[in-house]
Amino acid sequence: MKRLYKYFIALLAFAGILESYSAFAQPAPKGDLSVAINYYVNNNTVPSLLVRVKTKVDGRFQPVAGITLKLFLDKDSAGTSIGSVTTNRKGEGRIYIPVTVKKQWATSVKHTFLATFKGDKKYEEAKADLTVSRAKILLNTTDKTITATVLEMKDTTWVPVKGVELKIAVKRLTGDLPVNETPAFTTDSTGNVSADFKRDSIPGGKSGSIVLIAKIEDNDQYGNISVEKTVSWGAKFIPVNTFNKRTLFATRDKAPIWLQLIAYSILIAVWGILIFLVFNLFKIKKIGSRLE
């Protein structure tokens, strides 16, 4: 009976070290990714995507590099391929619509873009897909006076929109500044908006030149779509050599007499008190002798 005992007691243990065992060769589950898919059209020439993804980790999303998708125009074969690209650190990678699919292009006015991703050993298999209507901006200005003008293509001919928000500004490096007030414009029956430019002291190049942009953002039918413009309305900046004279950024020997005057005067009334102490020391020295 003792015996029957220990076997039982030794097959629950090996029953135990099988299932142990057998979680801990179970592979871990794989990352969910979300994709999303931007498209962008400057100056009306040739558009392009711009792929995001992201995974949830610890409730947060967060940027996903070297996720390589496959990207296709309308539908996934080999003849609508747009070509393959692969994220950056910040999870995003931007591609140009090749002119292999231009015929394919050609054959409608709203277009639906795929991307997929087959899976590896992190992370699931992934899909995305976004829906456009090609449309265009027009921009014309006159007298200081900007008019912006949206076009949507039905059948063959550029029609103008109606009730699409779009912002006209002024590009600059670190972002775009508004020409007025108005933060936004809502286009007319005409498919038109004008803006009064106000930016007159913004500074611009030799000539005053500075760009003008108009441009659709995130929009649901439309994507992205801007369209830029050079004018001479900024203020002229005019540079001023400095080089061979007295500045704070020239050389030592051009720096300005104020600021030798400081520095020099710091570093006289230093050493004078260096040697004034010094002069004490050997004076109180020589009346300590003289008390011997």
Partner chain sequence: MENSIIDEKIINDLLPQKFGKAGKIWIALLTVICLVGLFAYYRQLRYGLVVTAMRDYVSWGIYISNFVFFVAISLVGSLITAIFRLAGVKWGSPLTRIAEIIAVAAIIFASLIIIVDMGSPERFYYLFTHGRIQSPIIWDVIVITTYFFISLLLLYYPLLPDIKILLRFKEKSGNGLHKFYGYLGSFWKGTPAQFKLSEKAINILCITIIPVAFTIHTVTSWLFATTYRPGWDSTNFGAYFIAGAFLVGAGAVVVAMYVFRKAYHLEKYITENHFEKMGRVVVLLSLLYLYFNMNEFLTPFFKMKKSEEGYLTGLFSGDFAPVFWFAILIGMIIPIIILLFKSGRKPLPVFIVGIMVIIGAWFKRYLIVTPTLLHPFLPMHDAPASYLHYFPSWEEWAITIGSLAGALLIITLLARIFPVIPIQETLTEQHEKAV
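Numbering follows the first chain given and starts at 1. None of the values given here were measured: they were computed from a predicted structure. In this text, rigid core is short for the largest set of C-alphas that superpose within 1.5 Å between two forms. Compared with the form predicted together with its partner chain:
- With the core held fixed, the Cα of Gln260 is displaced between the two forms by 2 Å or more.
Condition change, the form predicted on its own to the form predicted together with its partner chain:
This part shows the chain on its own.
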């Protein structure tokens, strides 16, 4: 009993040491977040912001999900709040510029977007900003030639911009296909670029419709701007309607002739032999009857 008591005291002491060790342990350091804002305008409609949040794990950037950021236009105040977004599993969150900041939007041709994260148990607080100038693209098509014009808002008027790189392509399911062998174009002094359409054989819909796109990507001054236009320059898709045709999957009266020929000739041949053999039995019977 005495020995047992000693063991109990020793166990308590050991537990106490362990407890004190964890009590004095430092909390794990919080991670740093990298926040980036991207600006998008499609077809000259309502602009949107795409926020990307990453953190470094084992020396490599990984997207962070579930981070809620507050977004503001030009300054961090209640009247200029764009809203808040929470990142998805790709570490991304998208928000459209709301009508509540229309007044602020109209005050300037250049705007700064602010994103703030106030920090949580795992990550330190983080901030990011992006400044863009308001711009737009006009897309015109004549006789399989595409002309795109890049314009920037100066004071109250749109003026052409020289030296902006943009791509002109055809929208496809998995990506955009350049309209010819030139991957990107640069605007001239009139803000224009011209491209010849050389994808005649590209499949379009029933009417040969394809969607052209002109886009400025990741531009430091203008962000991401794109404009689309539907033209009927693609190869027309003529659907082959097999309904009511002789196919393997048609109704019974529409079986392919070749199949019927093969199947019925085998059937006639085999059953012909069998009928012959039944008649053969009658012949044997006749011989037997004659003897009776």
